[in-house]
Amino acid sequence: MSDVYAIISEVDQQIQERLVDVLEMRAADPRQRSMWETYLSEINFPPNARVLEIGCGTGAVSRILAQKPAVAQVIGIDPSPVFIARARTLSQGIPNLSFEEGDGRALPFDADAFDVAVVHQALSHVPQPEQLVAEGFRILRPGGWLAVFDGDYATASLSTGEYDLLEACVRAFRANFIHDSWIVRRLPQLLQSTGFDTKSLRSHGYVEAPESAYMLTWVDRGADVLLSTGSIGKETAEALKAEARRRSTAKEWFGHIAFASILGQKPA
């Protein structure tokens, strides 16, 4: 089964439209935006930097890297119009910042163009991603860093015991929302084999709990993809979605998913 994002300019519109909304919820997570605040933290901007985001999607974190002091040019890049109108909506007002649309393996910028890429929660979803990195390297300056954001969605889980069926919707979820469940696992292998030199592996534990908010769309999409293949009925993804709900205003909601981040920079 597709990643939908991975063919994201081939989706419906509609489909594009419900994803909007996904990724600015999960962008108004205070617990997203700390671990997004701690590795931009560890990039060394320099002054009057020119950053590029590749996967850039509704712009959330190109809305934050715009306000870095150091920043003064920031350019969004996502193969998704629909996510690319967003962003330059959600974005008025920020004059240093700006968007394209265009696809992250094949970039239409000059070599050497900018001091920092950042590639948020975008590498996971993307076919042949050496290509993305090596373009990553291309594009930016001698002394130039590469930061990767993506969730070890290999971790995620959703049980809070044995036989849990709402691990069958994470499961499907990953199917069709994610490329590749394991990439944050080779991300050192990629960057130092495409030329960086890695200076900053880490990992961020992320707990969605009592209670849920992003990580009941991943039971909605997943039911919803159980449903679509014949794998359940209609009774049973309504069920799974109402006992997702039932939890999270029991306050038995509980889930889990480890993210990593890398800092790579070109040798000057």
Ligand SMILES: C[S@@+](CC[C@H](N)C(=O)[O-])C[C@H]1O[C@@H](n2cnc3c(N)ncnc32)[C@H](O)[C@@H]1O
The other form holds:
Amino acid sequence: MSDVYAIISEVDQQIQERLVDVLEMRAADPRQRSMWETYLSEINFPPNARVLEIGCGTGAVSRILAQKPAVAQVIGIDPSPVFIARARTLSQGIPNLSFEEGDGRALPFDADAFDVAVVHQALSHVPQPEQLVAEGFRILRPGGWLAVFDGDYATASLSTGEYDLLEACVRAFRANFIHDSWIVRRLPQLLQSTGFDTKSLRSHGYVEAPESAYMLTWVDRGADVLLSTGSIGKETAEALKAEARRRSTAKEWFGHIAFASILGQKPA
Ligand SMILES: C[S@@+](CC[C@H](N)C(=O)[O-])C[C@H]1O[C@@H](n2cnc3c(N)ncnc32)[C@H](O)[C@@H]1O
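Which structure goes with the form predicted together with the named molecule, now that we have seen the form predicted on its own?
The complete assembly is shown below, putting the previous chain first.
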């Protein structure tokens, strides 16, 4: 089974369109926004900064970056034509922001072209992530910054006790929507071996309680995967989804993801 995001330009257009809503829903959550603000505020944007977001999806982070006072221009790049089309629609009226289709492992930009590059919740979806990080290094000017933010999905959980059945959905979700659940643990080594000086390795705890939000989609998507692979029948899939909703209504919902961020500076 492979991560849908890792092969996004090959997946059915309807699936890409459903993911548009998931990305924007997650981006609207104030708990997510507060984590972005924390790590983005650590970047020292020079005046008139040129910024690239690699794996921008529908462009939620790019829209925030474009409104920072020091930032002159933001380009978001992503392999999904559906995400890029939505990113363009959602950013109408932001003159310093544009989007392009492309693969972060083969960027269509000159060397030393950007002051800052951001990879937000995207590296865990990319096979050969070292190629993307190397491309980030190439397109940054000496002294420029790479910021990476991602989930430590290996430990993400919806369990509220031993043998919690919702955990089966989490595991199925991971298998179908994350390429590398362990990438966060290799970030310092990945950036340093590419040539970056690293700083600000930080953990950000995301707790969803007592009602469900974005992580309810993990149960729905995980149950659908278990159903489609024949691991469970329709009744069990429906029961898992119903249990998730019952828990949320009863205010017994608890979801946790440890995110992490790191900054890398290209030596001057
Ligand atoms: C979970 S989404 C995150 C999108 C956005 N950064 C956000 O936080 O809303 C992961 C993104 O990685 C993108 N992606 C997958 N493979 C990629 C690659 N090789 N290069 C650049 N982006 C890629 C997907 O298309 C998708 O938009």
